[in-house]
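Only one chain comes next, encoded as structure tokens, the form predicted alone.
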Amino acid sequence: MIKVCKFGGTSMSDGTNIRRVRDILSLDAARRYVVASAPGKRYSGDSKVTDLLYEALDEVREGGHVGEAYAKVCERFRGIVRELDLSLDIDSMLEETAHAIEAEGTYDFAASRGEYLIGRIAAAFLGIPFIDARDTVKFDASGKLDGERTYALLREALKGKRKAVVAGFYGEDAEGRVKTFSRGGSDVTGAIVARAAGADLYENWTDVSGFLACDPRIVADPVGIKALSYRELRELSYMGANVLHSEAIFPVREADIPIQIKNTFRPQDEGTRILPVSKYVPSGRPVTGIAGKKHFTVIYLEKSLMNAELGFALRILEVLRRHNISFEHMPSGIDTLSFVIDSAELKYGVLDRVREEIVQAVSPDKIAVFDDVALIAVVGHGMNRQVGIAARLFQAIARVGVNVRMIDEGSSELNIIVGVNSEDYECTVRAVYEEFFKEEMPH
């Protein structure tokens, strides 16, 4: 049996956390490969290497050179090779990352010394050997990952190598630089890696001990999720629950790898289990999570026989597209039409703009703009088969008397989103996880 594991950046925090994970190691000779994150905050005030080396490259565009940001990046890398007592010349690493800093110039670049350092040190303390991303993670001319590529490359690398540790966070585009995921891609690396590896299992350590039904900052103690299909994940996901990187699913979905939530400070807990529909058992609720973000803006148009008219939504996408935006959801009825686009592509008088060409290019009989909106996705396998989900979801938000701006459901059933004002959000979670949930909540 092989696993991969990848270590989030808390879990690689300091000396201390990465002894934790030698030990998480020790105790499965199938946690064979390592994909490491750059050290992430070690107390509440402090800061990532990530951000500190984006800073670092600040420094270097203003001065020509690496400063106190990138000072401070050394302070934690010395500080971490000290408490692991290793015989590594640290010293002559990080000068050398400082001149490759202000030589590459750019801020993926910087970013990915993070993982780059983590991972060379990381190795030597687990006395195995540390594969480069540079080497193996390519990207085409488009910026998309080369997975053909890529998974060659690494079954190259890993071949021969029982175990190894293998930078995240970052590869290389077509040519020749270094690129990076977006944050938190190194759950990505994680599940490339393990896909070319062939692994039975992916295990994502982090700080939290898998998904929760809710978000623990608006409700106290919501249940754990023991099991989600990929599907369910990458719903809930897209809405705002982070424990892992929506893309990371890829990957290992294509291959039927599950994913495996842990806890790096509390290895004893279940986690979450991540799996392929046709492997998923759903647990019986008929709503397996909840949800969301505020923030959003909705443009709502009215046209008569809209149906009708060929090309109409063409038109619109055409004008976001010339502005660069990307839209949400698009819920629609015969003569209506929605767009719901993250607030901020709409700053700095693009809203205006917008408004104005969509109004040349369709005509509509009104168009109305609605600011300062909230997502709320239920998310959940059951719901297509139990009668009165919908009528439930709303029900609850009724009784706390908050009036829905928006309602889309998915044509797969899987989820319904609504939105509502950003002020009603955090009442309008509770009463629906009240309403799904209420069985298991403390009383």
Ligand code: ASP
Given for the second form:
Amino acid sequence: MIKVCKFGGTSMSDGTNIRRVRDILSLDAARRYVVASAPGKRYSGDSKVTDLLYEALDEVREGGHVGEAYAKVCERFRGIVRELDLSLDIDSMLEETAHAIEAEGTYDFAASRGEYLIGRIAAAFLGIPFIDARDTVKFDASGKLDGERTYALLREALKGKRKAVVAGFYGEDAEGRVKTFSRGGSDVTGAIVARAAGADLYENWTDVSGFLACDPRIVADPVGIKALSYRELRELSYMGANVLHSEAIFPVREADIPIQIKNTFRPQDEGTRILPVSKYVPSGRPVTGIAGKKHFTVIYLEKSLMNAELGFALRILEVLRRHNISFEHMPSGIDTLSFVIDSAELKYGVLDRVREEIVQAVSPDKIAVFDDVALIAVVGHGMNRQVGIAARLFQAIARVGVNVRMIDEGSSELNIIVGVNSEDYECTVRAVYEEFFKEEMPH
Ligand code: ASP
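Switching conditions: you have the form predicted alone, so give me the form predicted together with the ligand.
Everything in the complex follows now, all chains and molecules, and the chain you saw is the first one.
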């Protein structure tokens, strides 16, 4: 039995927590490979080492040398080494790292040093080998993970090692430079290592006890989700349930390796298990979870006989592509078509140009733009082939007097996406939660 354990930034934030990590590992001999994130916040208002490292490079770019931000990074690592009672020459490592950050001069390299340094420290503390992700995690010329090379190199590096620590978050690009995944990317490294090791389970240790049925900032004390399918997870994490990086499922899904989300600070809690659909036993509820995001823009078009006009959508998509804009959803009617776009893609007057070019391209009878739309995803395999779920959903929303601006139901009936004004977001989520989970609402 092999388990790969990824520990997040809070779990690695100081010596006391790293001791907790060691205790967790020592409880189960199958926990053989560890993937570590850079030290995160110790308390609210504290800085994450990764953020300090981005700042450190800003300082290099301004003044030629690392400065105050890097001094804070040094303080964090020296403190951890001291707390763990390690006889590691951390001063030389930090000095070397400073020179390397100045010489390499990229944000990716600077940021990666948090995982590199904590990986080396954790390996020394646990008395097991360290594997540098630069030697083992490879990206191709287009910036995508080179899976074939990566799995082969990792398998080789793990061979003969009963245990090891692998640095999370980064790898090496086709030109030999360090490249990171997007933020929170150690989750992705954990999944890659689990796949390469042929693990039976990918344990993702964080600071919450798994996924909740909705955002606890909106509904107090929502129920926890004990089991999710990979597909439900993808829908929920893409729509803002950010317990796990939304790309972390791909490597494990291909190899059918389940993921278990666990809380380093409450290891007794069950957490959430994520499984392939074939092994997943639904909870019996139609809805598994609710997630959502604000700040979308909807471009709405009307044109009589649009359905008969060949290439109508294509011409609009060409406009979007010219401006490098990707869209999230494209709900359509016989004579209507809408594009839902993340508002962040439409900054600096781009929207006006896009609108004009769409008018030129397809001469619609009507074009309207709604900004500040929030999307709410109601997700669950239990909705499939069940009559009346959509009716319950829309009745619940109507009861709180919210106007639905857009509806998109995936053809797999795994999710229904509802667009409302951003200001109605919270009360809509509450109403939907109450409808599908109310029997478990605290009284
Ligand atoms: N340290 C990186 C970040 O803060 C990666 C990670 O923690 O997964 O985004």
